[in-house]
Each structure stands twice: as structure tokens, then as C-alpha cells.
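One chain follows as C-alpha cells, the form predicted alone.
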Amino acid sequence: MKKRLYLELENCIGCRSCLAACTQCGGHEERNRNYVYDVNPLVNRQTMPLMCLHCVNPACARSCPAQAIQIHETGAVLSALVEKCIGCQNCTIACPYGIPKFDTEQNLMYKCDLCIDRTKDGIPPMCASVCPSNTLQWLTDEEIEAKQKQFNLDNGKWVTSMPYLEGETNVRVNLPGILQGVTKLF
């Protein structure tokens, strides 16, 4: 049964345990591949995690002339393959969320790969396995649908696709009321 990363942004308490766990995932070389942002630091303490949404039709992969960014059969969009990445950084420009980062020393792009070494075997990604506030959860589509009914979310607040991308994402996001009216996060 396919599971997806589910983000319930309103629950984030800013503990950043997801960042610490991310560095411990296999193959991450102790590098964060997700981020926690302060939404409106001068007004309140609301924070939100941001990681790759693993788009069904990812702009980062489409923009790569070397086809270094692969999509796993589970739907996870992987970091650039070392042997293929030419360091052009097109992926970092193409992603509307600013997720891919470029390591100039290694001449290589890196990003959240949904802890593919774990998730391919049905084990939750590190970030979701340590989140104390259930901001990040690893759920089946049925569990996500039940949450949608529980929160009585209409399609205006349930993110299954983004305005700049065609198709849907493999991550589901519950947009909290606290973010209403926020027009720019970065």
C-alpha cells in the first residue's frame, strides 16, 4: 500500500528535530535536505518545515540536460546522480520552491530524496519518524482522506498541486489558517 508524506503545517513547533534526523539518513552525508522556516518572525513564532514535494512532473528533472535527476518507482524524486550531474544548476533555478541545493565543492545538486533507502521498504522517512508534533506523518491515501474529512478541508486549502506545476505532488500539505494572508515565504 503506497504511503505519502503528509504535512500538517499548523502543528509545527519549531523544534527542528526533522533537520537533525535528516542528517542521519543513509547517504545524506550529514547534510540537511529539508528546512524549517520562520513564517513571520517579527509577529509570531509560527514555523513550518519545507522539503521536496516530489512532484509527479518535477521541474528540476525536466530542466536537467544530463538526466541526472531520476524519479524512483515509488514517486520519490532523487538527488542528482554523481556520475551524471554536470553542475549546470538548472535544477536549482527550475524548482519553484527553491529546494535543490548545489554543493560547489562536490559540483553536485542535493535535495530531499524522501529517505529512499527507508521508504522503498515501507519505513517512514527520518523526518516523519521523529516529529514530536505530528507535523510530518507517513500515511496511506486512505489515512490522508480520513484526515481531510476530519478537518473538513475544502479543495481551496488542500494542496494536491501547485499553481506553477502541471499535475500533482507526491506529498500532501494541509495549509493552516495561520498562513492565510502570507504571500511570500522566502
Contents of the next structure:
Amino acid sequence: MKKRLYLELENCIGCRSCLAACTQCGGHEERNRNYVYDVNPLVNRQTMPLMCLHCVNPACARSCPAQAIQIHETGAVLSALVEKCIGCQNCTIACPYGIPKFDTEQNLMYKCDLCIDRTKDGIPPMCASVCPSNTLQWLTDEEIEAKQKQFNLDNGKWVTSMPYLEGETNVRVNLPGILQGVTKLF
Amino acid sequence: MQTNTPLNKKSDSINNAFASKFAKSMFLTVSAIVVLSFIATRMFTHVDLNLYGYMVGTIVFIGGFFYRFIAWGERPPTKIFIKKGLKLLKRKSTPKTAVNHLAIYDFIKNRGLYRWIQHILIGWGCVLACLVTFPLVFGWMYFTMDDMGQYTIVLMGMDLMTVKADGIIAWFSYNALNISAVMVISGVCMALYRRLKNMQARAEQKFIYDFLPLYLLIFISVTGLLLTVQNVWLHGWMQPQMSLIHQFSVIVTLIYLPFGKLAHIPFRPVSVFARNYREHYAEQEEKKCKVCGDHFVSVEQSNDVIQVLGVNAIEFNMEDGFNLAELCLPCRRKYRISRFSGFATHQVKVKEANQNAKG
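Cool, the form predicted alone is there; where's the form predicted in complex with its partner chain?
Now the full complex is given, and it begins with the chain already shown.
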């Protein structure tokens, strides 16, 4: 059963478990590839995670002169192939979400690969396996559809990916609480 | 009298003699090799026909190489880097960058000393082997013995030097390929050991992409070394058969080279172009982030990326009056948060909180 990463952004409690888990993934060499942001840092403690959304038509791969960014058959946009990346940093400029990181010393870009060694076998990515607040979930399309029914709003404001993103993505993003006006306990 | 109108200019171009870029590159390269061989072998009188299989293999390799390289170079981002990179080749820093990226691989050292040593051994082993093999195959270099015990090394048809047949230079000439084989075998063994033991590597590697080229290299090196073993210790027993097997291994690897992991060898010089491009245009004019005003990339690269994405029908022009490629990375991430939350996170003048977990 094909599963996707599904984000309910405002569940995030800012614990940064996802960052720590990311460092432990095979091939990540103990460096995290995702982000957690304060929404309004001087006023409240709401945070939101930001990770690669694995675009269907990824700008990073389109802008790569070396074909170093490959797209896996599961739809995951992989990190740069170490022998191909020429260190031009086009991908960091192209990505609409500012995700790719660049190591100047190693002349190498690295980005979220959706823990491909895990997800290719249906195991959830590290971030989703550790998230304590259900911000990051690993769901089938049916389960995501059920979420849609659960959070169905009269105003049609069900958000997965579009229109809050720049293009169709393999990761689904949702903001149920904020759109429903529900105050979360987190 | 108007004889040379601009109209004629285009039809006179040499490019019109060829059906395609591929045909032109192929024709010019093969012609150059033939001409060089004609000169070097003193009008084809010193061709080593024992090596003719390699000759055919190399021509097939050149076909595959141009096919792959031209297809690759036609991609919009690649085209920009090759075009602008060639213009910037005269930069003062070029030799230093080239040596750094193509000869001593400093960036691999920063990925780990072990990986650097294995890459130096494999890389330079292969370079050394190519420097010996191809001149011999095309007759650009050969040996003659005019006086007993004295070899004359002939390079491009000219007598380069005369050396003692049992001297040190001659010894290195005979054993250059053995030395390179030992280098490659040690390097490949290090690489295989890493791929078996290192959990990071094991997570991502694939047999066909990561192991096959290593096995091919070891296949070439071992069969090559066996030739020496057979000659020196076995009185040439089974040497003709082994020489065919060795030839097969080399030709298969050559044909495979432009299409697998080894394709990074011919493509790697573009990393020098990329470094020059970044350095040169950063000196020209730096782009200011539309939100925080920090310099983060050259104006040229920002425009190039926007243009390349445009070719791919991707446009990130925001209602707020900027293109996403005009924001620095932290601002771009904060801007996304603002799109999600409806609150203008990117306008809050607070540095992003720590984003680096200690692994």
C-alpha cells in the first residue's frame, strides 16, 4: 500500500524530535535536513515544521545542471548523488521552499530524501516515526481522504498541497485547526 | 556589388556539412585520431595490431560518450554552465580550482580521509592506465630496438629517448600498467569494504549502480595483472586467451562508462566551470534578499535559475511582488510558514531558531 507523508502543521509543539530523528537516518551522516519554525516568535509559541514536500515537478531537479537530483519511483526527490553534484547551488536558489542545504567544504548539496532506504519498503520516514504530536503522519491515500471528510469545511478550505503551495506535491499538508477555528490544546 | 550578404553567412557555416552535432563531433574526433595515428606511426608502419580490439572499442566508446554528453549538455541549466564556464576559463583561479577538483579532490577529503585515499588510488590508477594504454593503442607511443639492449621510445613519430632495456625508466614503462592495476585493486577493495561495512553507504547503495563499476574495474585490473603473472612465472601459459578476456573487460567498461556511475569522470570538469561561475558573478553583483536585504547569491545566478525554471514552465512569482528565487533561504522558508499560517513570519526581524540537531 502506497503511503504518503501527511502534515497537520499546527499540531506542532516545537519539540524538534523530527530534526533529531532525521540525523539518525541511514545516509544522512548525522545532519538533519528538515526545519522547525516559530510562526510568531515574539508573541506566542506556535511552531510549524518545514520539510521537503517532494514536488511532482521538482524545481531543484529541473535546475540541476548535473542531473544529480534523481526522482525515485516512489515519487521521493532524492538528495544529490555525491559523485555528480558539481556544487553550483542552483537547486538552493530554485527550491520554492528553501529546503536544500549546501556543504561548502564537501562541495555537496544534501536534502530530505524521505528516508528512502525506509520508505521504499513502506517504513515511515524517521521524522514521522518519532513525531509525538501527530504533526507528521505516514498515511495511505484512503486515510488522507478520511481526514478530508473529518475536516470538511463548508468554505471548501480543505488544504492538501494546493493552493498554499507552488505546485502539486507528494507530501500532503493540512491545517485543519486553524481553518476550522478550533483551539488546540498543544 | 553585394556578394556577401548576411544570408549567405549561415549557409556557409561548416556546421551545415553535418546532419547533427553528434555527427560533427564524431567525425572531427575520429579524423583527429586517424591523423594523429598517421603521423605518430610514421604513415601506419608501426601499428600494434595486437591492440586493434581496443581501437574499435574506443571508437564505440567515443560514440556513446558524445551521445550521452551532447544529450546532457542540451539541458537548459547544463547549457548555461558550459557556455558561461567556457568564457570564464581564463580566470586566474582556474588552474588552482582545476587541480583542486580534478587532481587532488580536496572536497572528497572533507567527506572522509578513507574515501579520499580510495578515490585517489582508483582515480589516479585509471588515469595512469589510460595514459599508457591509449597512446599504445593508437600508435602515439611505441618502442623500437635499434641496438641490442637499447630501447628507443618513440612519441608522436619522434625519437624521444633511448633507454637501457634493463634500466629504471624501462622498468617503469613495462610495469606502469601493473602499478596502476595494484593502485586500482587496492582502491576498489577499500571501496568494497566501505560499502559492506558502512551503514550510511549500505542504506542507499544499489548493486547495479554502485557495485557494478567497482567489479568492472577489478575485473580489468585482475585480468591485466594475470597477463604479467603468466608471462613472468608461467612461460606465457594461456596468455593469448587471457589477453582476449582482458580486452573484453576493458571494452565492456569503456562502452558502459558514459552511462553509469563512471560518467562522472567526463562530466566532472563542469564543477570547475560552476566554481568559476559562482566566483566571477559574485564579484560582479550580489543579489539582495527582497525581505531582509542580505546578500545571498549573484544576480546572474538568480536570473539564470529563474530563466531555466521558466523554460521548464515553472514560475514562482508571488503576489507580494517578488520571485521566490529573490529571497534568501531563511526568508524563503519563513515566507512559506507565513503562507501556511496567514501570519507574516518573514517580516518578523528575528533570526531563525537553531535548525541543526546534533546527531
